[in-house]
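Shown next as structure tokens: one chain only, the form predicted alone.
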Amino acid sequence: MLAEQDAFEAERNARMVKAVYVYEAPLRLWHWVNALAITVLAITGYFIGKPLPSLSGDPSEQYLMGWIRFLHFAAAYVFAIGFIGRIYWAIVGNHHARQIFLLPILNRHWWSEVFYELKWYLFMVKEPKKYVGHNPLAQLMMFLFFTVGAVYMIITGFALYGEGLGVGSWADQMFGWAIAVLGGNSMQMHSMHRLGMWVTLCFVLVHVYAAIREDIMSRQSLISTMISGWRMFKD
């Protein structure tokens, strides 16, 4: 509890200055590589679920779906390895690197800030609050839709990947249990993985909208912060 109070006190003190170094270089690099991986995964995943029409010419000369699957698998490896690296940096990085993994759910002040931010996004209050790292509502949403969502997508995705590699492969041994939980229903796992893709895309849209909105309305940098690492307070 004392550590949480100290963190909130540090947040309040930091709001009094014009610029604070928040996101370290490894975290910023991960963010943009991860964004690219999600983009590739979403596009290729969509076409894997709804393949393109047959192409003209000799079938032996056509490998379009093969390349789409290859890009999907390659991006999945980047996404999964990057997530493991992100967990590592949450351990060795600064306080802000841990925000999307650890929620102070027992802290009443944190919850009051969550609901205040919700009212701010719903245009129910006139003045925004300043935060050095993620605001509490963003922290909660990142945990639910990215941290938990990433684990969900990795498990369901590599469970399906294990089917292609074959019984006894590393992916089958590590993630094949997920299909077994569904009674061996691979098609249901495909549907669950695809649903996860649409949920992720909806989150990405809200995430981008919120970042642009806060940059303008809250008078504090968000987009440039993920490039330079510095949070700039414009007022």
Contents of the next structure:
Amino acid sequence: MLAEQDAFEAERNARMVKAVYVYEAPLRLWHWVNALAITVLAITGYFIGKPLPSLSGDPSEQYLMGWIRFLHFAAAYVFAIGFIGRIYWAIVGNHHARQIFLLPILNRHWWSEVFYELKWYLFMVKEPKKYVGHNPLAQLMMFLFFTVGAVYMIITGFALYGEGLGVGSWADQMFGWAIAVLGGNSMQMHSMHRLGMWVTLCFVLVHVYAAIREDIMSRQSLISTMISGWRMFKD
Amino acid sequence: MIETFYDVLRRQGITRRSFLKFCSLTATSLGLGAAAAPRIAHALESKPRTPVVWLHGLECTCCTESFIRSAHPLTKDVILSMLSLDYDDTLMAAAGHQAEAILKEVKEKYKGQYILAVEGNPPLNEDGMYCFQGGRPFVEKLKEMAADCKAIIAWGSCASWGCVQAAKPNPTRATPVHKVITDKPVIKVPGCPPIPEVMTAVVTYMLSFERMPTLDRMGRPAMFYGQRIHDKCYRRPHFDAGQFAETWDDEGARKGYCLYKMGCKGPTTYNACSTVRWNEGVSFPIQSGHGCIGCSEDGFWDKGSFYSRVTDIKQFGIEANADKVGATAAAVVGAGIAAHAAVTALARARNKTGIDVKQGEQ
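To test you: the structure above is the form predicted alone. What is the structure of the form predicted together with the partner chain?
Full assembly next; the chain just shown is listed first.
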């Protein structure tokens, strides 16, 4: 459904300018702020679980762990508020902005396109299809690993944050239930949150690789699209 | 008629004059004014003491050992004047049929009025045969006494979560009290054992105010389990500064640095050790140089090493933690990407040089 619309849009535009305006400015800004937030979160998060080598000297003069945790929490707020903003943009933005939130799972054609893309990545077909937004496989992966993953990390993360803020704090009241769901021992929650970081790392690896590869192989712009907003078709 | 506080005080040789002085003093210290003194006296004269029945299931008696070491209030005062501990097979003088008869008597006489304190838990496998008391499974005794009680206090991690006897694979199916008795309020006082002052304070609170203390989400009294060990730990400044003991005998350990890297579970353990401490406030594990093992948390035996913060996750097999699982996954994904990129480059090179692999040749 979306793919057809995309194809139509691409065809119509390709005849004229060979470029389509896909990602609007707020979405592009969010993408890069979000990427930065994830980077900070992953690095600081890693060192919260496994701290840097011990410092000596008077503790009143140092605040290393405090700063690492502060950066983590600050980036977490940026990530979470950005995510809320992104949901807002999915509502008011163009139809590409909705892609990673709504999957046309009842659409047979969409699923066949997912498998076509899968074949393309497995070298089983020679020519890729062109899409203005995400290709269906990318859309599925973005939904599963980014959208679901972000919700998971926000819930588990703020549940842990609520432990520090204390019982009765907003984070405890809004997300504290998640710890109880996992049995009440937040040690489990720490492990699950950390596992989420590794899943995110795997997602980033695939995401960056696929973007670079498609940029070259599909003969359409991907990386520059997230900067300029325009998708260029090379043939 | 149930004995009142006044009766007990008189029995202990306290004169009525002293009693009234006590009431006046209490009213004054609470800032209630002169009019409140007779009302306090009236309450103490007429309010019956709440009987407490203390049962022992599958446990090690460490909760009782802890309880009798309470300093504030002294357990003597709690047992003798504040509560009417009618049945406790460890502390009571009666034994055998005499002891069991008391249970029946309490159940009938104080129907719906007594507090049931349970230390340990009932094992449910083999019809509860793994814990046998007075010729019947403990689970029967527990259910029978729970039927007519006002509320249940689950002493220790055993009664609250299951503790060591419920650790995997839990052959006896030791089950925490709240999963067996579902129709009565259960106050969890976890810990292995719980802090003595916390135990007596919970009992005193319930007897003095005749209501349950405010409980947190997990059913623990919020006044003692509302904060983590980490939140009030005296080594917390070292944590924030990034100063850690890296091994048990290094400079950091000697200087009393944070034990986080040694696996301290303070940041995930809700208890009052870092404020109330143990043995009349002498010390607590972290003060003695060992990290918290999280004994008051659910399933602390099964949540991986006591000496690591990034602990094992059992679902991923033996000895696998979040970092191992994650790093392995990342390595696999990375290798997959490298291989995929190589094949892509190869396919592209072939297409460019015009060598087209035909279907038949493959």
